[in-house]
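The chain below stands alone and is given as structure tokens, in the form predicted alone.
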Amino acid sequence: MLQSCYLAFKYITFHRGRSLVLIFSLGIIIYLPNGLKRLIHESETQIIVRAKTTPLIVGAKGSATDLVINTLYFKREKIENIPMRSMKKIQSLDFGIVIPFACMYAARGFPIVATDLEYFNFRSLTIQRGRQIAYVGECVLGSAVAERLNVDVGDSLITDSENFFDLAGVYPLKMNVVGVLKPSASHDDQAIFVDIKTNWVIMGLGHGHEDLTNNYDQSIVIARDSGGIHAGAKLYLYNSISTENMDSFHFHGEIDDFPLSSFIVIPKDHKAETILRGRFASGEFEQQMVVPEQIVNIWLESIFRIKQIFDSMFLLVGLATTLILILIVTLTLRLRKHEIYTMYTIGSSRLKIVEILSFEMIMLICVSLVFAGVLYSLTGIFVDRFINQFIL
């Protein structure tokens, strides 16, 4: 049997163009459907994990699938905006903790997300290098996209623009970046996160100026009266905060007219989620509130109706791929008759020949079940990449 093996692997490495076609072949048809199935089962349970732990989300009345992609996977769909006085009406209730929440604007293609230092807690996100955001204009990277773009505490990041036609003057925000958080298997790795107020300056709803009590360029001022000065579109505006310059930053308007994309809810016990849900359904808010695991179970139950085609797809490869393998058998015997029957004139026995050729296909299939192996275990770090590109 020793003897059979060796001259099964010398003939195997004599051959190595055509046993590595063999090898890579039957590496893929057994990967394929495997590594497909992991793919589907990772993505799955990433999905419904996030949404388990998130027990409420209120948002605009609208699409409630959008509402959830963008509040748990950083899609910035288009979803209405919801005031601020919306979420301070829900925390004057003291039903349990409100976190708002915006997501609508990127950073060299990664979404910023605007929260505050509860959503940190609630998602169990630490820092490990740097500091949490304190000031306006500061951020903190996850930590794949600190990984990506090779960017440190004490580096920057500025916003892209959404608008190069952008005729109300709003200009890209130079975020200083201050903390990255350590890597927690989730979406959260894949965003930038800010203040709420830092989005809201991104908008233009806030800005810096230059002092115009010192300023000595009269050009600027336009007027002077008991209600301050008036400036002109001369006036210079910042498009980076730091601490020289953040005393002039200041908002227009009314806090609670300023928008989020939604907030979410955790209720402090069952009585309280129930009581806040009736609420909304009886109509007495303008917002929807949603359960985001209900909205993520039908999702997934009309994306995922296409592993059942493919399960049955993959099998007809499996019975093609079993009869291609018996035609290479067939035709390799045949091309090699000669040189069977060499082996049998110099007295191999009919059983020595069928011991060798089942020992070179053992290889065979072996090598390939390692290289099989070796490609689903790389699988897992496609996961992020196969639910942002083909499910999100």
Second form
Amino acid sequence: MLQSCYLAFKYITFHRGRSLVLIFSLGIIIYLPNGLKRLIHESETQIIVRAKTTPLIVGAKGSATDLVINTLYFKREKIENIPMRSMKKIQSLDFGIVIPFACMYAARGFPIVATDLEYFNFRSLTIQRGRQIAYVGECVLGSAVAERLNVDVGDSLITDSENFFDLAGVYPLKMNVVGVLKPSASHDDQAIFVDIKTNWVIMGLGHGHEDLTNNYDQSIVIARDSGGIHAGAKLYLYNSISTENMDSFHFHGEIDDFPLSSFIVIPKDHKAETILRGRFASGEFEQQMVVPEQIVNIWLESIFRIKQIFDSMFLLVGLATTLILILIVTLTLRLRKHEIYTMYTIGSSRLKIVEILSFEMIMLICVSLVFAGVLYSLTGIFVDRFINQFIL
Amino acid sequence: MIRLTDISFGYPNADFRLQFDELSFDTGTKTAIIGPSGFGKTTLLNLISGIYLPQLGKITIDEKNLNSLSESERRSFRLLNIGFVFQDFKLLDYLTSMDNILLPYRINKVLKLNNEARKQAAKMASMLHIENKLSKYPQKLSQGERQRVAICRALIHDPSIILADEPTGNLDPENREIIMKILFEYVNHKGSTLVTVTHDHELLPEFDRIVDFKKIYKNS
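Compare with the form predicted alone: the form predicted together with the partner chain:
Zooming out: every chain and molecule, the one shown earlier first.
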């Protein structure tokens, strides 16, 4: 048997190009259905777990799916904003914990999630390096963001421009990185967290500028009256918030009118949840309240129906592959007719020849399985990318 | 002594039939088989080696009746007693010269592959002046060198019968001479029986006996 193994090994290594093509093809054929199955299963699990752990979301009326996708997976869907007032109203009813949420901007491609410290407790997110957000203009990075952008505590991040041609629009804000979160194997790893007020600064609702009362450049001042000092476009607006200019930052307008994307409600008990849902269902509030698990289940059901198509396709591909493999083996035997005849003439039994050929097949299949296994284990790495690109 | 009596052999679904009354080869003799193509010279070698069994007739080698042996016994008998040399060398392209020489040891348990066998292979390669080609693959060898490797493979287990099917058919005159010299020297030294199918009439004076297949062939 050892000798058959040796001869099989010599054949495979000598015809390494041919063997590699076979190993690659077999490996891919073995991997594809299993890898995709794992990818879909893990995506499904990851999406559902996040939805299950989020009891209720309140947002503007419209697409419930978009609302859930925005709040749970930080996709910047075009959802209508709701005023801060609506959150305060629910908060005052004391049915549980209410967490503000806004996901409207991005920095270097990663979503900026504006919330408050309660969000971190709710998601069990802890700081790995640095500290929590304490001031406006500070941010804490998800572990994947820190790794991919190679940014750490003490560095800064500039928000992405929304529209280059809108001169009156949002100016990029330079945010100070004060902490990096521990990996949580969730979408939180891929977000940049800021205080909700920072989001309003990015929006332009709050800003900081030179102190006009002590300003010596009179060309900035347009008028001084009882209403205050009116400045022109020459007035320098700070694009970053530091301890030196922090006091100059202020908001214009009523905070209660300032926008949120949504807010998360964690009812204190089942009764509170039932009452709250009932009141929303009765139309007492202008917003809609959704149970993320229900929305995600309906949504996944339709998305993963495509899996059934994949399954039947793989069955056909598997059948075709088996036929091709049989053809390859038959053609190989025909090509190696002289070699087989030589062995037989010299004194090899038919069984021995079958043994040698079988060892070749076994070796090729084993290496293909290892290759497929490596691909399969690598699949886990791509789950997040798969969810982001193909599901969300 | 090899004796074939009242032989009749035909391939399935083919008109060809090899028939003759008697043909024998004495031990230690060198016989050349000549005759036109398609007369069954190669088939004769396959009958002597027990690869084929005649539908009629009897084949005995040193009083051993090949007809009475099972296929596995004939295979073992072939492996232990017969060395094959082919016109197109029939070396396996994925094995080095050394591995090709040792092939009989790798394909049947009857021969034990040990250090002795390896030493024997090296010694034989040295005798045939291919000792520095042992790690080379057949594609890297000249025609003459390939045939020498094939001869090493045929003789490595010290066979008492050597069956050569046009061993010089693919060689230039110089190599033809060298190869035949090697075979004759081996046969003379070991007292083996050599049966060679050849079309090369220049070689015939070197043989003890010449069998013209056209003359013994009995057309049914």
